[in-house]
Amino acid sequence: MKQSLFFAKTRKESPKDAVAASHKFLLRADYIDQLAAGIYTLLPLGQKAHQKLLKIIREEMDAIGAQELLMPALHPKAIWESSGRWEVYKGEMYQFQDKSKHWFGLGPTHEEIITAIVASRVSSFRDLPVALYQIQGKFRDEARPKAGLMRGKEFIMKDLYSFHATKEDFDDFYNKASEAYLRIFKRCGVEAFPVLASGGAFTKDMTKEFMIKTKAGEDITLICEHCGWAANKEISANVSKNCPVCKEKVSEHVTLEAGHIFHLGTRYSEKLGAFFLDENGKRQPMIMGCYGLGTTRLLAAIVEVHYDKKGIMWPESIAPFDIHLLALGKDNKIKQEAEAIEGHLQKEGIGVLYDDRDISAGEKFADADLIGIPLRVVISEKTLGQGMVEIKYRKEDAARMVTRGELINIAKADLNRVNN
């Protein structure tokens, strides 16, 4: 793609307001753009990374036997009425009428509409386990949208529910749902690790937070380096010094909740009339789990990881290109050259953004850093007289001379890494 007709333009300042360094690049990069506090728009940039992200969830959700599907996000009224969360959701939940006056709720998450869906169609133990997911945009009313995508009041998630005949089941899927999570984060690039977390208004139970260490966090998470206890703090006020399991030192880390999984019970299953009959012919509530992940808030944080002074430094799992072409001076034999690179490169398969602009070359190297694509490609009067490419990788300081052979082979082998 020649960044000449690409819809992106790089700013060199960041707006007052941005803080987090995800928020600044992100911003500065032309990956997102700000509409109001807390609402924004992935632009081409972002909606590629953000695509990238999304095939590695897919993939994982697959895996674990889980089918996607696609839910509304205009939510009636008696359904959050007849689980009792109408009131309690009200500070949170869009809430309003629509010219019949009848009142509705933009979705903050999904529990009652997939609880009814699956009512409506399991009847026996037969027809159990079901696992069902989406990928949708969620509404929740932040008083305080904060740090870009990583607080807002419109983000994206990946939601995902779980129905069961039995606790065993139940463990035995929320336990490989867990697996698929840590999964998702190492191929993002990021180390996530699970800690014990409140269930807020979800559930009753103790849940599973998955937490990055990140001075841009918003929690602050207790960990035991000897046995691996984690816990929220929030949770763990009568844990001062040590852990409650080996009793060694605990330390506090800055840390951003990256994806959470509940274990709901019966709860909503009763409540919404999600019943089935057992081997015995026994009429029995649905065991439920809920497992969040927000999509956009997690490309946030996985800048939180990878940036430097310059700008972002995707991980090639994320990266929005594969290659980024650099194209420096006037003479037509070094656009030729350029042109031909890539086409040979989109041949293998390999994405390739192509600087064609008209501007000069430190403009070039500023905004190839800031936009952060793994691979940066030269071809100047230099390379030319020399018969070769000069390629650098974003996160290495050293740039090398290699031949149009050897780039494609280099190219191949990354892509190849990156997708097995």
Second form
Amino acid sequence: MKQSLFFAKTRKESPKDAVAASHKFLLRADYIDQLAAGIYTLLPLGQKAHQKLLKIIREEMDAIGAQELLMPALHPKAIWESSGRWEVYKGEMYQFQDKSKHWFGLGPTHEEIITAIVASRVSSFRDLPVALYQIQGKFRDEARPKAGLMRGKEFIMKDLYSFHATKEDFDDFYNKASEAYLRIFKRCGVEAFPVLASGGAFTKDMTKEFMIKTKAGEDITLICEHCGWAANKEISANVSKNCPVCKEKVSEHVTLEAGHIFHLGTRYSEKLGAFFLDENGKRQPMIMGCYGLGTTRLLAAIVEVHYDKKGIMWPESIAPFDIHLLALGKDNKIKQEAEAIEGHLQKEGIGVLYDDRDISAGEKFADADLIGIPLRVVISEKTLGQGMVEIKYRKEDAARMVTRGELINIAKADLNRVNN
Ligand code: ATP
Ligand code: MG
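Return the structure block for the form predicted in complex with ligand ATP; the form predicted alone was the one displayed.
Entire complex below, previous chain first.
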């Protein structure tokens, strides 16, 4: 893709209210556009990176047997009343009347909707388990939208829901989902760890949050380095200094919640009529779990752990392009060589952003560092004279000269590593 045609305009300054690194750099490099506080467009760069992240999520969800669907964002009031949550969610849910005076809400989450869908299709233990997920826009009237994609009023979430005939089957799936989450985070280049947390207003059950250590987070997690116990400080008011399991000292860390998984029990299935006949012909409520992961928040979290003062340093698995190809100088031979290399790389399935713009070398280098594509390739009079190209990884300092053939092999090897 020629950068002169690509829809992105980098800028030198970020708005004063942008404090978090991800907020600043995603704005400056033109991954996102702010419409209002907590409401963003994913521009072409942002959309490309987000799609890469979604591909990983879909692969891991499909691998544990979950199937994708897509539910509406617009929900009639009645279904939220059947769970009793219309009132409870008043502060957080956008609720309004249409012109016929019927009440609707924009979905902050989808337990009610999915439970009604499953209730009307599953009637026997033979139909269970069922695991369904979607990747969809959520709406929450957050009091303090913050840090760009990190906390929005509208954001994108992957939400998975599972339905089981027995507690054992639920436990088994919950563990599988938990492992899938860890694989997702690892493949996205971030280290997340499970943390005990509270299930909110609706349950005494403990839940599992997946936390990433970053100062951009809004949670405090207590961690025991000795035995690995970790809990959200919210629920650990009584744990002052020592781990409740091994009594060793615990330490406090600022963390960001990237995912949250819950045991819902039969709360929603009983209220929304999701029953099945068990092996003895007895009518039972289905046992449910739900598993949320904020995909736009995760995109920002990845930046929070991969940046330096010049800009973003994407992990190869998420970068919007694999290679940033810079042609320096006005000579036609340079352009011809750059175009030939772009074509060659593209034929190998390697994503290339080719900076063909008529601007200074310094500006091209600065933009490349800001945008954060993992491998930079420079073609200039100097490299042309040697019959070579110059390559440099965004995360490394040293550049080196390689032949065109070597470049193709290096790029293919990098791509292979990410895909396997
Ligand atoms: P938080 O404590 O950060 O408000 P939550 O407990 O309300 O999160 P859940 O309802 O469990 O979040 O939603 C599942 C996931 O959706 C979260 O783990 C997070 O990744 C993401 N998420 C929640 N709220 C937002 C938001 N306002 N903006 C972006 N992502 C969000
Ligand atoms: Mg919340």
